[in-house]
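Starting off, we have a lone chain in the form predicted alone, written out as structure tokens.
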Amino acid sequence: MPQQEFNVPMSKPDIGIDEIDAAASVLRSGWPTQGRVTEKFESMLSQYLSSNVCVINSGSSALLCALVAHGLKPGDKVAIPAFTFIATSSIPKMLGAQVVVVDSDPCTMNIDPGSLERLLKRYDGGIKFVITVDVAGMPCDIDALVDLAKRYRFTLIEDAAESFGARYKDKLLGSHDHTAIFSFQIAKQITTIEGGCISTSNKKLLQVIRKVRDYGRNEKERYVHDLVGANFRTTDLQSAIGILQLKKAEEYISNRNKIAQEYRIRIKDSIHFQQVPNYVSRHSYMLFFGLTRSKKSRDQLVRHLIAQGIDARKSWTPIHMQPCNPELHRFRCSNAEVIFDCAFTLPIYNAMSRAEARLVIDAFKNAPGIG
């Protein structure tokens, strides 16, 4: 089925002649797979995040490698926010973990620390991991989650797939003590087409992650394997693109914030938005969420925007409502369910122009289902 053409798509990568030339140079080098260019990309990411970084072939693979490196075992209970993309639940399930679901904050859309603590008390020390998600690029309340991790003795992993470049209390996500994973998929703040990375303050853990990425291979003996791993390597072809994208990251995030501010000012009387708490120094707006007052009004509005050539989309189905997670249907997460009924996304991307933003804003004129 052919894709619908939109005047303003949901996302669009900013891949220019420099990225094309860099990729071509790698192809001409005779070594397009993972090598020195990837090492350079990792070094630049480590410097940017003030941490230790391992580049992986996708954000989902990054989450898998992080969980394996942290010692997740089959049967371990992993708490995950209800409102998140499916990968956050599918990866621990594939590793044999038992997923339990935490409700979301109705204002931030992120995990609700109060709901999490109630769940931790209910399971009385049985939850071994908590995966928190920075929805749309907005940081969670990291201090609150770190405090819970210390008191209830679980491993905190941050799914920052959507939040590269975001700041919590003036500190970049990925530069904190806990492990964080990022995605460089095509719609993200920087892209390697497909790809991702893991950031950790623990250098010993980084070495384990590197082994998991490469079949658990011994560093000295090519065909000796110290632990169970697989091929989660990236390529120098992708890393060459990533190096140039990283150099433009601050410009991209600045533009995303300008577009988001334009939306918030010009559409503010029509809908309401994901709230940004004081602890968020910078939202990185991989997505821009709006919310209506009901499912009916949301559906009417999305149909209207699509008819106007705007690639507006409904939100993800919460993980406890997904057909692939029947064992989670017993969970009740009322806030996440309201978000699901009322939320939608508007186009936002790295090189989005003010003219494109105005097309989106103008499409709200005489739109049904708002207010």
Ligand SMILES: Cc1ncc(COP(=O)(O)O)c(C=O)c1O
The other form holds:
Amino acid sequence: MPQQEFNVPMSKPDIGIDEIDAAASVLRSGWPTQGRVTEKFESMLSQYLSSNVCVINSGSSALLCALVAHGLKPGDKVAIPAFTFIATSSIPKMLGAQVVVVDSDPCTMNIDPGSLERLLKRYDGGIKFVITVDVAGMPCDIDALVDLAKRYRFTLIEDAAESFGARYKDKLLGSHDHTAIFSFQIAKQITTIEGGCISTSNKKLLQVIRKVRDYGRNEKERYVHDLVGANFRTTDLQSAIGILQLKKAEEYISNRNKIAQEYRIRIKDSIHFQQVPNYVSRHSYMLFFGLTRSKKSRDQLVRHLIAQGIDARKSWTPIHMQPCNPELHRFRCSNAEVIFDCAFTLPIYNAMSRAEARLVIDAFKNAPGIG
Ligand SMILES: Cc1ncc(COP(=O)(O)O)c(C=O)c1O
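Cool, the form predicted alone is there; where's the form predicted in complex with this ligand?
All chains and molecules follow, beginning with the one already shown.
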């Protein structure tokens, strides 16, 4: 069913007259491509995250630039969680890396540090990078992963594409020592339509990322290229939208949390939800996940909700089961496989109203297969 036919869509951007005016004013300025407005957006993001931020034209490109800047080489082994969106595996693979998958925690849906440690031992120092993912906007156990990174000497990259504004032990994701990437694609907590950024505590690395974003260009000689890079730049048109979105980020994330609480309190029956551990000071709910007891009841439920005009969706196919990853089909990640069978998402977005949330909750009445 196309999005406009749903009573409650999966996602809806909150782009208002202010964003339209800001974009129009950049167009009128005569310099719509990357320039001063993007610099301002970067400095506001750096302040918000208490870090050093480089804006990039998508979350995927941000992951690619981060891996290149950290020196990933073809053949390097990169561990990633089994339950994530496909970009987490496709980007390192496009750079020639060898991806290995780690099982996810069945309750939090995030990477399971215990499974990761077993894999690190099995590969005996062979894993160079671990890309962790904060699924749906919920921080993974950063302290546990940083501890593993020190003991097993790998580079930790946080794919926080879904998690702008989330907090781990009172600290915003993106303000830690390791490098993190975010996406500003249309369904995210803040959007530039398509876009993203990299946040790093390392100022030297920031300079390398900036170069990779702009063809590896030498600062003084425009047509001299020190590094192999490409065009991952954004536009001031988009950054003007991003600046206004960032000003509303706290309001957006707070509304997403209110909607999620409504769902958690009012949808009972036999539905479970993504478990939120104590170390999570704030989920940022890019997605809202529910879990049924079986694949059959999940499929019946999603069909029922769609028939009621609610854009409920099944979850991602795990990385090791994707047709584009035949070399990973030998991996067994039983928790991710159960999540795949039983998980579904419900609509959640920045300006979602209580009335819209109520339509979703009411659609659960008389739902088959969940009693
Ligand atoms: C975990 C994860 N990584 C990377 C990306 C890629 O971000 P983008 O769509 O901005 O390229 C996404 C997209 O939502 C994602 O969910």
